[in-house]
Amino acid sequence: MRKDKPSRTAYKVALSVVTLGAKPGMDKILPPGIVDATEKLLVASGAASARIVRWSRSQRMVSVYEAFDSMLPGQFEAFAHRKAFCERQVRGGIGAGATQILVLGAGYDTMGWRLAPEFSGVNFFEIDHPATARLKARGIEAMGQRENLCLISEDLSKRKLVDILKDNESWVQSARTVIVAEGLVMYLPPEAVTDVFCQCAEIAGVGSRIAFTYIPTGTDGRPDVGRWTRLMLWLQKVIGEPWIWSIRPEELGLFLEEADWKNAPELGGATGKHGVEFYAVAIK
C-alpha cells in the first residue's frame, strides 16, 4: 500500500457498493442501508465527489463493471455477496453473545455505523491505515458520531495490535469479540498474516470468531485469480497494493490451528466462494 495515500482499494470497493444499488436483484443482497450510507461517507469524508457517486449509482456504470467482470468472473457480485457475508457474522456472533466487533483494515465500509444504534450494548472498533483512516473520521463525524464506535487511526506494519487495543480504555481482552478482515490478508507477506491471526487470538476472549476472506493459491505459489491472473497481479503491483498472500483451501485447517483458531466452516456462508475470494470464519 502507498504509505502516504487512502486506499485506492477501498476506494474502488466502496464505488462497487455503490454502483451495484443500481443492479436489479442486488438489494436482495446487500445489508439494509448500505448504499445510501456508502455514498453518504464517500461524500462527506471528501474520497469522492457527489458527481462521482451519482455517476457510480448508474445502469451506464453497471454496464462497465459487467464489461469488467469477464476478467474476474462474478467479481462484481462478489462485492456484495462479502459485505453480507462479514454482516452475516457480525449479527451472528453478536446473537452468540460478543460484546466486542473489531473491524480490520476497515475503508469505507459503514458496518459499525450503521449497526451501532442497533445493537447499543455492543463496542465497535475500526482499525485502519492513517491516511485513509483520517478521511474515514471526517465522514463520520459529519454523519453523526456512535457513542459505542471507536475508529482507530494506525499502521499495523508499524505497531501490533496487542498494543494499540491494549491502549483503549474501551477494549476488553477476555470479552467474545467478531473480528472482521475483508478483503486485507491478500494485500500482507505471510509473516503478517500469521502475526495478525496469532494478535486476535490474543486480545480476544474464549468463544470469538473471526471472518475473513482470501485468495486461493495457484499452482505456482501464487495467488490464483483465474485466466487473467498475472495481468491482475501486475495491476495491483503497479497501482501499489499487491496481493502478496494466499492459500489452498485445503490447508486452511491447520494455518489457523498454529495461530491458535479452529476453522468453523458450518458457521452461515463460511465456505462460500464468489469471484475471486473464499469465505472463512474461525472460533477460538
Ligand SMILES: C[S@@+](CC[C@H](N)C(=O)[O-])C[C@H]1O[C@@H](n2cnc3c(N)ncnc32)[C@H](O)[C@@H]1O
The other form holds:
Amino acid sequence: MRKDKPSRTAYKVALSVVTLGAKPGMDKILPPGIVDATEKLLVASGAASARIVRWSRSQRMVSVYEAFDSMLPGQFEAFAHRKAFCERQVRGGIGAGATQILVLGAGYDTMGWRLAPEFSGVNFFEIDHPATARLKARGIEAMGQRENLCLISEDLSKRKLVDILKDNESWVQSARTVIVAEGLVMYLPPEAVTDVFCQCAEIAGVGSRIAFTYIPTGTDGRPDVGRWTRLMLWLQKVIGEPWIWSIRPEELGLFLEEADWKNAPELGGATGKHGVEFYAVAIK
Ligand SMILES: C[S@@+](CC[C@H](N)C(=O)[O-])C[C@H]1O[C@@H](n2cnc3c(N)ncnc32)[C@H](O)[C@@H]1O
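Show the form predicted in complex with the named molecule, please, because up to now only the form predicted alone has appeared in this conversation.
Shown next: the complete complex, the earlier chain at its head.
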C-alpha cells in the first residue's frame, strides 16, 4: 500500500457503511450504532467532510453503489455482513472468556470504540498503518477516549506484531484473545500473511480465535473476484492498494495448521461468503 497516505480502501469501507445506513432493511444486518459512530469518526478525524458524509447517507448514493455492484456482485451489502460477522465473533469470543480483542488493519472501524464501554473488563487494541492510524486517533480523541481502547500506529510489514505488543504494558500474551483481520490479508505479501498468522498464534493464549476475510484464488493463481477480476486487480493497483494474497478455500485448513491455528468453520455461522470475500474463523 502507499506508505504516506491514509488508506483509501479503509475510507471506502467506512463510507459504504454510512451509505448502507440509508438502505432499507440493512438495519437488521448492521451492528447497532455502527452507522452513526462511523459518520462521527469520519468527520471528527478529518477523513471526510460533513457534506460528503451527509451525501453518502442518501438514497442517491445507495443507487450509485448498487450500480457498481454489477462489477463485484453483492459487495456493497457484503460490507454490512462483514461488519456483523466480525462483531459476532468478538461478542462470541468474549462470551467464551476472551479478555483481549485485537483488530489488525482497523481502518475507520468503530467496533472497539462502541464495545469498549459495554465490556469494561476487556481490553481492546487496534493496529493500523501510521498514515491511517494518525487520522483515526484524532477522531477517537474528539469522540471521547475509551480507557480500555488502545490505538497502535505501526506498519505490520515493517515491525513484527510480537515486538509491537511486547512493548505494550497492557497486552497479556497468555490471555484468551479474539483477533480480527477484516479486509486486510489480501493487501499483504504472501510471506507477511503467513508470518502474521504465526505471530498471532504466538501472542495469544489457548482458546483464542482469529476471524478474518479473504479473497479466493482463481484458476490462474491470482485473486478471483469474478468476471471483472482483471479490471479490479488493475484498479486496486492504480489506487496503490493492490490485492496480492488469496487462497483456495480448500487449502485454508492446511495453511492455518502450518501457522498453529485450527480452521473452525463451525464458529463462522451459516454463510461463509458474501460478495467477493470468504469469512473464516480459526482457533488456537
Ligand atoms: C480495506 S482496509 C480495511 C479496514 C477495516 N478493517 C475495515 O474493514 O473497515 C485495509 C486496512 O489495512 C491497513 N493496512 C494495510 N497494510 C497494512 C500494514 N502493512 N500495516 C498496518 N496496517 C495495514 C490499511 O491502512 C487499512 O486501514
